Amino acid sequence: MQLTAWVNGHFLPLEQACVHIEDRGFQFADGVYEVIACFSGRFLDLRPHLERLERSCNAIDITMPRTLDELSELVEQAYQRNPFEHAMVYIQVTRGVAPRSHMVQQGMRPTLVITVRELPMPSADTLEHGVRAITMPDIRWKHCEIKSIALLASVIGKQEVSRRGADEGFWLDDMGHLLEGCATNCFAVIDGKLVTHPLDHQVLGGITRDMALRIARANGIDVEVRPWKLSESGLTECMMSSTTNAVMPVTHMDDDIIGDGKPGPVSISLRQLMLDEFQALKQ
């Protein structure tokens, strides 16, 4: 299949698809991102990613690109162009271009660019024995709940996740508490309840994770929204969120096993429920 983006204006074949130089998300990461699913031309809360991608440039004060229904339209016509059955489409917003100073010019035009590729789906063997995670310090700036391209940080820590032999990593407050993980919202159950840390400047407000405690409270399944650690006695299951994982359940956590080291029940049924809409969508 010939890819094709959208870079300012113009849908172009991947290859040819270019910024600037001075481009101030690639010299400064200046800019913020959406990542959206797509199943069977059916996307997942597409409103809601283009409102938070709104919120992040409100925050940033970058001018949107875009109205929301034009974004809409643009993201229709670029998985059009890249029909993937299950796809993931990624928009970038940058300040634009410049020459290179920290300070902000007036009146720039921001850069646009959105790309479609195919949605990664989990393995078998994840699904069936869940994911090993690891904790770490939080190095994080402190405005997590924007959706910044500066993931530096997220990478340093996928690369301690490599080292390790691990699936994904989770952030630590100095308190001991998780956070989210470089890619993910984490949750857990603990005495019966689906627990989760509040939204705040150390978490993002993940579209899934938005989905996945609607969905909990609408089949019977107690909800905490609260700090919580590994520690607590209660804790029998633990699992991540993301647009490419739905919910997935995480049974190893450093050197320790969580339960019984295998998919515990809340978090099967609770990916179960999401699939189940997912299905519903893409009909």
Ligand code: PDD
Given for the second form:
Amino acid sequence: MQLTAWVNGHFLPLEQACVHIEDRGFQFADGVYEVIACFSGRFLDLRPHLERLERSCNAIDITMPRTLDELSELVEQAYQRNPFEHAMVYIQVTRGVAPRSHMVQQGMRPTLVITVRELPMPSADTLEHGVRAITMPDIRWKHCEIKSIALLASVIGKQEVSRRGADEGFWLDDMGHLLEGCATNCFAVIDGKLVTHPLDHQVLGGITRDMALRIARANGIDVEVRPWKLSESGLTECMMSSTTNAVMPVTHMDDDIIGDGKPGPVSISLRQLMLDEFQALKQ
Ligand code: PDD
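Which structure goes with the form predicted in complex with ligand PDD, now that we have seen the form predicted alone?
So here's everything in the complex, that chain up top.
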């Protein structure tokens, strides 16, 4: 498929879609982004993603380049031009183009880029065995609630993940609590309850995290939003969530197995309930 991207007011073939070398996204990572999943032409939680984009822009004082309705329309159009069965739409907003200076010019015109790619599906092996994760001391900044394009810490984290033959890395605070992954939120099942770190400056408010908590509560799974550690007695399962993974069981952490090393009942059922909701989008 010839991929088409939106850049600053136009749809163009991907290879012709360019931004200026003095774009502040390129020079300072001065921007924010969203990743949105689309199943058989239906977007999952499009509005909450766009609202989070707006919150991220507001947090760093970037003017939203379009209204939420206009952005919805553009995202739909971008999908129509790249109509994968299952797609992920990437939206990036940067502060715009200016001669390089840390000081921000007033009245800048933000850069808006939208691209669409096929949504990768997990392999049969991953679904059967769950994923392997590692833990790492948190080296990120103190505003992880902003979906910033400054992802160097996560890139370094993922290099370590790959060196150690794992799939995801979870950041630990100074006391050993699991915060979130390089590109996922994380959860444990402790004494039968679904436990996840509270939303604060160390955690992105994942749209899939919200969905997982909502589905859990609606299906009689107790939820506890509190800091947690891998060493807690009663911990039987771990899992992660993101737009690109839905809910995915984590069965190995560092050199240890979680529970019996197989995807556990709560992870399996949450994942299935979530996939049922995706399926229902089509109807
Ligand atoms: N990452 N935490 C971090 C640090 C993330 O980067 C992400 C998403 C999440 C999960 O958020 P959501 O459920 O809204 O996708 C949590 C995206 C998918 C990415 O960077 O590609």
